[in-house]
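A single chain comes next, written as structure tokens; it is the form predicted on its own.
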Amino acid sequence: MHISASLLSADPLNIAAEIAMLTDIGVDSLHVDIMDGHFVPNIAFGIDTVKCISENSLIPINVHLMVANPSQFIDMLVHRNVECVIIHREICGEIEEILKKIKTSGTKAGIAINPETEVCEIEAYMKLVDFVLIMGVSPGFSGQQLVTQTLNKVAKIKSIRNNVIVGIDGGINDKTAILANKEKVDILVAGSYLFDCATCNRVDTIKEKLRKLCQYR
């Protein structure tokens, strides 16, 4: 199982050090959210910040567009190490055209679905995507508890296209990772579980938490 660290929960004043630490301890990729304050009630990581992260990262980056109009961002996300750009099914727009634009830009294309969105609502786009991201929580804020019923979507997605990569984002910890592993999720996006450390041995604590997640590989 692939572990992707969500930088939304990282220390914003020490983001470069956080990325270096995550790389050193063996995280597989970075998950970077762009939020516009419209699609979700929060603002995070602008284009320039994502570019800086990309230029200074030694591991792949997945960019998660939680924005009302993702099309305007895609050309600006063609950076080194940006492996996949993910849009939401719930946006108002030409989803197929946007996914094709992502693919044309040279990165992989992903589609995300909120907890209340049914898998049948993305079936028409499955031929275009490399990655399906299941939101285990309502998007916009870290630290929420996993809606465990969302894990049932993994098998439904795989039944439509068994070679697509499926990830779960939100509410991942050492206990919910067990549930995700049973459903054969390919990628765990972990944020607050990794970074919330009330200890002076922060790096060792994060390393131990990552080890607990990695045991389900």
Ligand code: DX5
Given for the second form:
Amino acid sequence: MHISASLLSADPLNIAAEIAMLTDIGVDSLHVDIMDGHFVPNIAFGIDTVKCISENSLIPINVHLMVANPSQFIDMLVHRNVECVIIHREICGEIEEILKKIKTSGTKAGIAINPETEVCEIEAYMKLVDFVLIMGVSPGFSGQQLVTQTLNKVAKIKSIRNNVIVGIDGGINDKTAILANKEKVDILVAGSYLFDCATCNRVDTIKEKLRKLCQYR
Ligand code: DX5
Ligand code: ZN
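For comparison with the form predicted on its own, produce the structure of the form predicted in complex with D-xylitol-5-phosphate (DX5).
Let us now look at the entire complex, which starts with that chain.
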């Protein structure tokens, strides 16, 4: 089990320090959510922020594009450490073309599915992707509860292509991680669980939470 920290819940005024802390405590990768206010009812990060993050990171970065028209941004996301670019199945564009564009740009290609989207709706794209991101919540906001039925999708995805990497994004905490582990999820994306803490010993608290998620490795 690989742990990816969603920077959406990190301290926005101290992103560089947050990245250094996450790297230091052993998070495997960073998850950067880009939202355009159209595809989802929220706005988060931006193309230039990914460039700055890539220059400040020693660990891989996964870019989760929650935007209506991702095609125009693919070439702008090619940076050192940007390992995977993920688009949504629910967009209206030419998904196959965009996935090929991501691969041509030299990064891994991922496809994300909202809780109400069935696995059969991505079957046609499975040979083109390296990564499938199951949304455990409706995209747009951190701090929501996992829709546990979304975990059934892991086996369905693996039955179509056994060697594809499967991640779950949204609603992951120490309890839901146990459920995800049972389903053999490869990557847990965790945001508010890791970062929300009111103690004065923030780093140790985050470290302990990471340890709890990592025990399923
Ligand atoms: C939500 C984002 C997630 C979010 C997860 O649309 O894609 O990456 O940060 O947050 P938590 O872990 O708090 O559900
Ligand atoms: Zn995300």
